[in-house]
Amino acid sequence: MKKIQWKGGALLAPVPPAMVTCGSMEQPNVLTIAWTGIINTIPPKTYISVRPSRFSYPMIKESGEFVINLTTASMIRAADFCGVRSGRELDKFEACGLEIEEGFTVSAPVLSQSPVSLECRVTEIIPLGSHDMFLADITAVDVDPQYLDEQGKLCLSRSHLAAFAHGEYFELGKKIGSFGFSVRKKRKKHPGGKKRK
C-alpha cells in the first residue's frame, strides 16, 4: 500500500530519554531530553536541544556543562516526572530519590543510577526556533562497572535500557544483529567439524 502524507511534525523514533544534568553539586537539577545523538567521532562531540524556557537552560548556558544520562526500565517513571516538572517547583532528585556524584571533567553532576554518563563542554549554541542547540565535546564516558564483562567490554544488553516513541516509552529488547554482521564472513570449519583459528 502506498504510504500517505501524515500531519505530524518532527517525528524521528525511536530516541533515547536521556536524563540531563546540569548545574554543580551543590545546586544540580535534571531534565529529560529526547533530541540528542552522536554528531562526530573523532573528536567525540554530541548536541542536546533545548528551550530557553526550561529552568536548566540558563545552567548549561552558563557553565558551558551538562551530563547525559541513559536511562533504564527501571528509571523511565523518574525519567519521565524530570520530563513534565521544573526544577523551579521542586528537588527532581529528591522526588525521584536520584542520587548524584562527582564527574570527572566537569563540574555538573553525574546521575549514579544511569549505566552510562557523557560529560560535555559546551563549544557552540544554535538558536533553531523553539530549541537551541548545544553543541558539545564529550569530554569523558562513565560507565557502572557492572555493566562490564571480564575483558572490559561494554554489555548494555544487561542493563534493560530505555527507548522513546511518538509518545511511548519502551524497554529495548532481544538483540537481532551486530554492527556489520551483514557482511561478514563466516569462518570456514574443517572437515571434522572444527573451525579453523
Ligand SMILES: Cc1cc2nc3c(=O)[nH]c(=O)nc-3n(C[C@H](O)[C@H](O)[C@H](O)COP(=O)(O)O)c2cc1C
Second form
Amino acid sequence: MKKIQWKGGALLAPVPPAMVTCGSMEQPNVLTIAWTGIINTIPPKTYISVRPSRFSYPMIKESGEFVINLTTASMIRAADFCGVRSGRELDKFEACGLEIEEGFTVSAPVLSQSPVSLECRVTEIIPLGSHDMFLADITAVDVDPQYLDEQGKLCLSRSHLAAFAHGEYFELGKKIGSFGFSVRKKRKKHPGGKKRK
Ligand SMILES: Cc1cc2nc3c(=O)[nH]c(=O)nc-3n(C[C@H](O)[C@H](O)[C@H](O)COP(=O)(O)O)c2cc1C
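Structure of the form predicted together with the named molecule (previous: the form predicted on its own):
Zooming out: every chain and molecule, the one shown earlier first.
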C-alpha cells in the first residue's frame, strides 16, 4: 500500500531518552533530552538541542559543560519525571532518588545510576528555531564496571537500555545482530566438531 503524506515533523525513532546533568556538584540539575546524537567519531562529538526556556539552558551555556547519562529501564520513571518537571520548582535528584558523583574532566555532575555517562564540553551554540543546539566534544566516557566482562568488553545488553519512540518508552530487548554480521564469514567447523582457532 502507498504511504500517506504527513507534514514534516520530528518523528525519528527510536531516540535515547537521555538524562542530561548540568551545573555543579553543589548546584546540580538534570533534564531529559531526546534530541541528541553522535555527529563525529574522531574527535568524538555530540550535540543536545535545548529550548532556551529550560532552567538548564543558562546553566549549560554559562558553564559550557554537561553530561549525557544513558537511561535504563529501571531509570525510566525518573527520566520521564525529569522531563516534565523543572529544577526551578524542585530538586529532581531528591524527588527521584538520583545520586551524583564527580566527573573526570568536567565540573558538571555525573549520574551514578547510569551505566555510561558522556562528559561533554560545549564548542558551539547554534540557534535553530525552537531549540538551540549545543555542539560539544566528548571529553570522557564514564563506565560502570559492573557492565564489563572479564575481557573488559562493555556488555550494554546487561543494562536494559531505554528507548523513546513517538511519545512512548521502550526497553531494548532481543539482540538481533552485531556490527558487520551481514557480511561476516561463518567459521567452518573441523570434522571433529571443534572450531578452528
Ligand atoms: C522523553 C523526553 C524528551 C525530551 N527531550 C527534550 C529535548 O531534546 N530538548 C529539550 O529542550 N527538552 C526536552 N524535553 C523536555 C525537558 O526535559 C523538560 O522541559 C524539563 O522539565 C526541563 O527541565 P529544567 O527546566 O529543569 O531544565 C524532553 C522531555 C521528555 C519527557
